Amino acid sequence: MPYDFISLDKLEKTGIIRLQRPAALNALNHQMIKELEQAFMEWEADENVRVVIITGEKNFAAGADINDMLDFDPEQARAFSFHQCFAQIEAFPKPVLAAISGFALGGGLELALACDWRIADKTARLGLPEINLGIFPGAGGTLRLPRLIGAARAKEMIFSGRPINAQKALEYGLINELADDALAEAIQTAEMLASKPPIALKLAKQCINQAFDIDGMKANHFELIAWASCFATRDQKEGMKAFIEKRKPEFTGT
């Protein structure tokens, strides 16, 4: 598939993804939202990619396109939603962070919070102003948010639409770090991630991702299943005799 809006990127075992519509300064269209759909299909087969990065030219992604959506009735909003793709993301089986630079608002900031750690340099502004154009967040922004920062500060967020800066976002907890250069520190801990067992990983996030959704009983089932079954794998094994003898593990995926 041909990339028009986002261009790929490998680098050792991280993948990224850039948006690229800097003129709308990376507005999100139906377009680009069906490649980054299929960049994360491409990238779930690929076991060379270990860990993904989302960044932007210039700023991360103001929004979704209004002139797309303008016109809409409910069917057909309903039909440009960008609830299955961020629901992609955040179930992807690796880890994904975003690394943002300029504004993150309204879907772009929902795609943001789809991913498992956001780092953002000074530029950076975030927030959810759909409330201003007589709509509210409607791609998860409503469920994520709260989760990060509480309802008490998702509601002051999504019910002013005022955006917040990066320090403001590192103290509600919106974004895990503060950085420089976003994208330089992603790759730093994109590094640091692919070291990791895949394995673990994966069920380290499901087990997380999952606590949120079904009851704490279920949960804690989930999670212990979850965990004995990392007793399958060479990672394991390698894991805890690199431990005993005192070595760095080479983790390898099986």
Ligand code: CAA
Second form
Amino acid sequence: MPYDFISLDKLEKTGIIRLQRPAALNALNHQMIKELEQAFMEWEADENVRVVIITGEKNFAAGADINDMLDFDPEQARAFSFHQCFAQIEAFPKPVLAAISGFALGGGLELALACDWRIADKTARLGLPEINLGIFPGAGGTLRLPRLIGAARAKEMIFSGRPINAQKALEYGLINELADDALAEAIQTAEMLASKPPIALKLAKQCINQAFDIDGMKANHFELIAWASCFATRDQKEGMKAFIEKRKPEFTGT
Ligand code: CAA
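Would you mind generating the form predicted together with the ligand now that we have the form predicted on its own?
To see the whole picture, the full complex is given below, headed by that same chain.
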């Protein structure tokens, strides 16, 4: 499928998605969201892609496209929603990193929140300014932000609409790392993750994601079943054998 608003690259086993609508600071429109869904679908099935990075050229994304939303009624707003796409990214069975420069606002920050790992540089401005438009974050922000940084700080960001810089985002736990070059650092992190056993990574991600949504007993049980199933993989044998033989493991995803 040809892409108009994103571009896809592969670097070794890392897939890189660049948001590409620079004239609108990468504001997310319907087509862009559909393109993201398509890209993630393609790379889910691609064994050569073990990790995905989402980034933007100068800016990450300044939110949903306000021009598109102006005259929406509630029905149209529901149809425009990014929920499905961001849930797909959150549940993607491989690690997804956000490399953030410049603005990550509104739906742009919510896209980064759906990722597993966020790396920003010092140009980053992260915020949920929707309140200033007469709405509030509607692409998972009210759920994912408080889980990540706690309700008090999430309310501060959502009620005030004020963006924060990368240093504060690091202090809040909103980003994992503050780097000189967000994309370069994300590529290094992706290479490290690409060397890990893919099935164990996938199961660990599922366990962590599900733990928020199911009760503790079920989460424990789910973890046990998933953990035990690792022992059906070649990678488990390889990882433990390599430890005993004092060498680096070679994981194949089998
Ligand atoms: N939607 C549509 N266009 C946008 C946009 C957005 N979210 N953000 C920026 N743009 C456009 C601007 O309209 C402008 O276009 P023109 O050159 O054609 O006028 C261009 O990008 C450059 O923007 P600015 O001139 O405003 O650049 P700036 O450096 O002065 O300001 C900014 C940058 C502070 C990010 C400012 O653009 C801004 O406040 N943008 C809106 C941020 C926002 O409110 N995001 C939330 C959107 S709602 C949402 O995301 C809903 C949800 O929960 C899913």
